[in-house]
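One chain follows as structure tokens, the form predicted alone.
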Amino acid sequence: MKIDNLGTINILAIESSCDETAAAVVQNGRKVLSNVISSQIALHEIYGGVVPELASRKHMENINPVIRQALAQAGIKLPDIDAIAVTNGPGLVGALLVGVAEAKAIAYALGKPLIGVHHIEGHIAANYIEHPDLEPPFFALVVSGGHSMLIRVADYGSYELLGSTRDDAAGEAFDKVARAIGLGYPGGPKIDRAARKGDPKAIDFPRAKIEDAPLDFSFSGLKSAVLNYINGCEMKGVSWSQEDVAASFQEAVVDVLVRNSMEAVREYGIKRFALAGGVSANTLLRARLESKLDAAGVRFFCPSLILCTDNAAMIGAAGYYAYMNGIRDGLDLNAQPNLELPMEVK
């Protein structure tokens, strides 16, 4: 898609798919004027994971203050906004509904365009903010709590799925294993920190490979292997190291993610590769993938940590390109907890 210069386009973006209430103002898809995030980690940490009803209630408390703060930081008033972009899926339905209802109310009151944005498309678009020179086509590894996907980004809003998870996503496995070894929630960053003190070769956990679909992922067996290892040690009265389990588990996850990524590089002749999603904040994954891609002569792109986790700036970036593609949603836009990323290569 060729982006015509229509002057300055300011997108007000709203994200509430899980446990972050976020709002941002993004200009022309690349420039972030504000990016405000109200996290609920402390609220859910005592429960060992996100409690959907509590998340929804907290979103309702936070949504208006967060939007006001985002507009104030950007030095923008509501009438100066050109369109409102909001995550409408996938995610927790109650949490999504808060953001969608707010976006529809603002769009109706202002008479401005409303744009629903797929959460994964937002994660991919975070790379546009971090790397102004990145343009499609390129390939993306999206790794989050609910998704592990290899995607060819053919153009803005045009995608081809090359590989996806068959069961547990990588981020989901991180959370479940973190709970099992006593680290708690959120699992990703806690395993990352614990693994730095452990031996990644202490335990040989399995690396699943799907023969008929070598770019697909499976982490359910790995998660079960960790649980079986811990149960086996406890039944035998043998001590085990939390740090070694964390390091060995993380090593196995990263091995699979990097192996499949490099398989895609070889198969498709990829020259530009982007990492996206909450698990892209993992220090081992970032370093290992960058090293392998660099050795293969492939340019590596990755967002800064604040843009890896859920935020509204990435929704504003994706929303801008949807706006430029002529996409407009009506006031019947609804939350879709299982929304599929549209796979249409143009």
Ligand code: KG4
Contents of the next structure:
Amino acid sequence: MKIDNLGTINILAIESSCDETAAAVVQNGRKVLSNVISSQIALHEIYGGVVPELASRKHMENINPVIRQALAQAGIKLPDIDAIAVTNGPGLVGALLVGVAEAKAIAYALGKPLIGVHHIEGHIAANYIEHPDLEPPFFALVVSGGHSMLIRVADYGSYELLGSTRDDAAGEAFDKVARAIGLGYPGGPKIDRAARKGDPKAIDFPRAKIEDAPLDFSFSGLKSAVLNYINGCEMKGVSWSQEDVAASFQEAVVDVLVRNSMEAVREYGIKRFALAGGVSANTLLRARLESKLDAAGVRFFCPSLILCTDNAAMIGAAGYYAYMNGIRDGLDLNAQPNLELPMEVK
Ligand code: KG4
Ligand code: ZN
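Next up, can you give the form predicted in complex with the named molecule of this protein, since the form predicted alone came first?
Everything in the complex follows now, all chains and molecules, and the chain you saw is the first one.
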């Protein structure tokens, strides 16, 4: 897609698909004027995971103050906004609805365009913000709480799926294993931290390989292997180390993610590779992927930590390119918990 210069386009972006209430103002898709995130970690921590009903209620409380703060930090008044972009799926339906209803109300009141953004498209677009020279085509590994996918980004808004998970997503595996080994929620960052003190070679957990689809992933066997290991130790009355299990599990997940990424590099002759989604905050994954891609002469892109996990700046970046593509949604835009990312190459 050729991006015509329309001057300055300011997008107000809203994200409320899970447990972060977030708003941002993004200029021309790449310049973040503000990026406000209100995290609900403290609220859900005692339950060991996100409680959907509590998440929606907290979004309702937070959404207006978060938007006000995003506008104030950006030094922009609502009438100076050119369009409103909002995550409309996938995610928790009640949580998504808060952001979608808010975005529709603002768009209607201002008479400005409304753009529904796919959450995963936002995660990929997070890479545009700090890498002004990154433009499609490139390849991306998207690893979040609900997705594990290798994607070819053919153009802005145009994607080809090369591989995906057959069962659990990578982030889901982190969260389930963290709960099983007593680390609790949020699982990914806690395993990341515990693993630094553990031995990644202590336990040889399985690395699933799908014979006829080498770019696909499977993490449910790994999760079961961790559970079996812990149960086995407890039945034998043998103690086990939380840090060693965390490090060995993380090593197995990262091995598989990097192995499949490098397989895609070989198969498709990739020259630029971007990492996206909450699991891209993982210290070992970032370092391992970067060093393997470097050695293969592939340029590696990764958002800074604050842009890896859920935020609205990434929705503003994706929303800008949708805006430039002429995409506009009506006031019938709805929250879609299972929204699919269209994968045909246009
Ligand atoms: O993208 P995200 O914030 O929300 C979804 O779209 O799902 O991703 C959340 C996922 C969770 O499963 C969380 O455990 C994982 O990302 N995550 C991590 C790390 N930080 C977040 N996984 C591994 N290491 C991390 N440092
Ligand atoms: Zn996400």
